[in-house]
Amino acid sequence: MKRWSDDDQYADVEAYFSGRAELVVSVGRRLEPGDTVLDLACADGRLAEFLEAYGIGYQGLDTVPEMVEQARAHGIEAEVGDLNDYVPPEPVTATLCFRAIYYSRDRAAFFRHVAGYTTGKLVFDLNPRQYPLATIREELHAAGFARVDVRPLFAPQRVNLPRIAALALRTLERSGPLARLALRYRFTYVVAASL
């Protein structure tokens, strides 16, 4: 079995990354087999194998050379670079930025930069207590993203929930007002901004 750098960071690696891959594919404009993604702040590229199950091509970028080396050791195409400046050699269908949007020096400029090489959508997670969703929507629209879809994400990273509790959280994610109330205190959104 392959050893990944962050194995100890997740209570249920399979559930966490398969769930994240499903969100990348389905929220906003749906990704199709043959589409490509650029994963900014990819760490060791763990998400690649879960997206490849959908037929999605993957390339990663991270500022930490050791992470990029680990990704490459797993056969993942990855480069060292800064998400604020990097431009891939070819446009990508989707750009991903999980647990890293706060690395942008100027968020509005970052959104414009990503729109310049992305043909489909930008997908990222967002803590609405840190960044107001209305402000993010305005910045995305100003950068040229015509459609912004959001989905609450209540899946825990470090806690392995009993099946019934995990099902209850997934149900709560789709509950509208209750989900928005929960997001005032905890959890994040997955945002998909489509061009």
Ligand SMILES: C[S@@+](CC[C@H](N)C(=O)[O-])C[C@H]1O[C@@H](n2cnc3c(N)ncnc32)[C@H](O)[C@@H]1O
Given for the second form:
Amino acid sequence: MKRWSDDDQYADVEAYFSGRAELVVSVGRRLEPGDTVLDLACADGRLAEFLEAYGIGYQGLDTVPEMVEQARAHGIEAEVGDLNDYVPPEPVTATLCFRAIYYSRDRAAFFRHVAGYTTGKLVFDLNPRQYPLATIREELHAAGFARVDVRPLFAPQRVNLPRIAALALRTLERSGPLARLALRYRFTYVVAASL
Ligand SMILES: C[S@@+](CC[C@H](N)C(=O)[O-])C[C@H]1O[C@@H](n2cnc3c(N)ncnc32)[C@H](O)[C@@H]1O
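If the structure you just shared is the form predicted on its own, then what does the corresponding form predicted together with this ligand look like?
Expanding to the full complex; the earlier chain stays at the top.
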């Protein structure tokens, strides 16, 4: 079986990507079967099968040709390109940008650019210690995104937690003030900016 390039980066690929797909579908404007996503900085397109399970069409984009070749070798539609200036041939319902928002040369311009070809929402993860959420909200509103929803994301990427610890983290994710306190020190948000 062909290996995926991110097999070494994620302790539990199934749990991590099925959780991410669920967030992509449910945070902000809900995605429905038949909707389409463009996954910016898609690497080998690992998210594709988890979104296709929801009936969502997937196309990926990455600057690295080897990544795009790997995605295609798994039957995933993907293109070589730069997220700063790529425009898909048709508008997409949702644009995703995970672990890659820092590749935008000018974030406010990037948000405007994405708003030009996205009909539903932009979804990305954000470290609030690196980029203040208030600034990000302002930039998204200025780019035309009317509604901004955020959800704490505590799923560990590199650590395979015992079931009980994973459950505790999921509970903390939904705990409101406690989750916001934890985010001062660790973890990320998933941000969904809807048009
Ligand atoms: C940390 S990986 C994240 C991959 C995937 N989104 C995930 O969450 O597992 C960053 C990816 O961004 C790609 N990348 C870097 N700069 C880019 C750019 N300007 N446009 C598109 N992709 C880029 C890299 O080739 C790499 O595959």
